[in-house]
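The chain that follows stands alone, in the form predicted on its own, written as structure tokens.
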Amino acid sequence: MTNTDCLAPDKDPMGAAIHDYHNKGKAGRLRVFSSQFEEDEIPVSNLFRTYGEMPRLEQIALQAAHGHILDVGAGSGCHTLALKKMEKDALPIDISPLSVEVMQAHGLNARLANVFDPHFIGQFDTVLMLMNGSGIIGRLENIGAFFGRMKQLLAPDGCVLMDSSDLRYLFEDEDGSFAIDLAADYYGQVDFRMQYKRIKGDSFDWLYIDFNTLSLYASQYGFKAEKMAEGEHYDYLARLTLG
């Protein structure tokens, strides 16, 4: 799969889980595998959380979102639904056809689209990228393409609201120092693969980026990075603006 493709139904475990939960009120195990971590599981009910159930960083982002909003990787549409209750105008997009179907069933004007696809066009005052939204960049080598797309999609004075985490805590020694191999690949680049029932997704890259690195790259591509808030465990919410 290229970084502009959408998912085929037989390669869309998260979409299948979202679809089941929407239609049946419950879902099986959404399993997550990585070469760097032990097997994990995403509680599917978390993907349908209400505003009151969202982490503080997400609530701050939704409050700050303004104008014509693009909700990238919208999943079940929970963030767009919360924005709708705030009487804000948002377009949710996702690469999962099953997720888009669920959002449309909720009355949202959702579109099947990949934000990196040059055929997807629009002018947005806020581009919203939540739930470790930096992940869709994949790898640091893609960050130039990411900022290039944001320049195309942002309206004048627009902003990107994106959360991420600094994975340095995984390398913390008992004395509080960090044993990070600077000669290796950037430590925030992770590979994941998901499985739901018999549906196995392809492996994909996911980027967790520390704020200092994000700020450095932002300035290289004509953006300014502002840390709006910090979470409880090395996570943060950033605001990216042109100039």
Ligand code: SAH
Given for the second form:
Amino acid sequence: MTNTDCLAPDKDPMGAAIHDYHNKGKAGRLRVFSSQFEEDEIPVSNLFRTYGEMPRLEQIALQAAHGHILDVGAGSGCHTLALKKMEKDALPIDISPLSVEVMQAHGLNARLANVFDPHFIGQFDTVLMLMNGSGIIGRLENIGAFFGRMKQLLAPDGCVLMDSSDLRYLFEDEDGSFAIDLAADYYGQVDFRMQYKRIKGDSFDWLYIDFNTLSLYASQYGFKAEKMAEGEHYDYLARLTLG
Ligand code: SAH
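Condition change, the form predicted on its own to the form predicted together with the ligand:
Zooming out: every chain and molecule, the one shown earlier first.
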């Protein structure tokens, strides 16, 4: 079962950081913990990036987005704001109540919604999932539910534009061979937990998926995956269409 809930305001560290940055022009440390990695931080200002500050893959996605656009996991709304400047029409949704509040303060018609919630309905020409957007799928076993949701949300001829990193570089040995344990869980499944000031979020699953695995599952669920562009570090932008 995929989770279809939104976050409680007291379990929304990223939203709290976005809220502070929006109100004060600065924020504290948004800390990221994982059982697989060392502690890390997300620079909160990055969540407010303008078109010119975005990585090339995101710029390509925004250029390609057309028609009625759904910005899934929109955060501060940076992609929807950039699309608005391009006179494109996007609906940003997020499970973070504080992020949705900030987007609404920016004049965006943002909705508090989980993309997996069947009560959230609409017909979109483009579904955007950016900043390792595949992460929202959570785990590989949710991928059928993900494609099922996309079938419900896409207009005929619609497409999903999603970016991801392939985490294989973490398993690459110096001689160029790979030390991936094939019997273990898929190597792109990561757990994260965030903390901002005293606000601690619950742990959540985040799926990084390599393009071949994405393509195989896409065809299994009636979709076609195309690689639109590659980034500089095992990252790529994919377009998913009903095949
Ligand atoms: N797209 C934004 C934010 C990326 S962070 C940017 O590029 O800056 C990922 C966002 O997805 C967070 O704001 C998180 O609250 C949201 N999110 C996670 N799971 C979600 C889901 N199932 N439905 C909608 N939003 C989700």
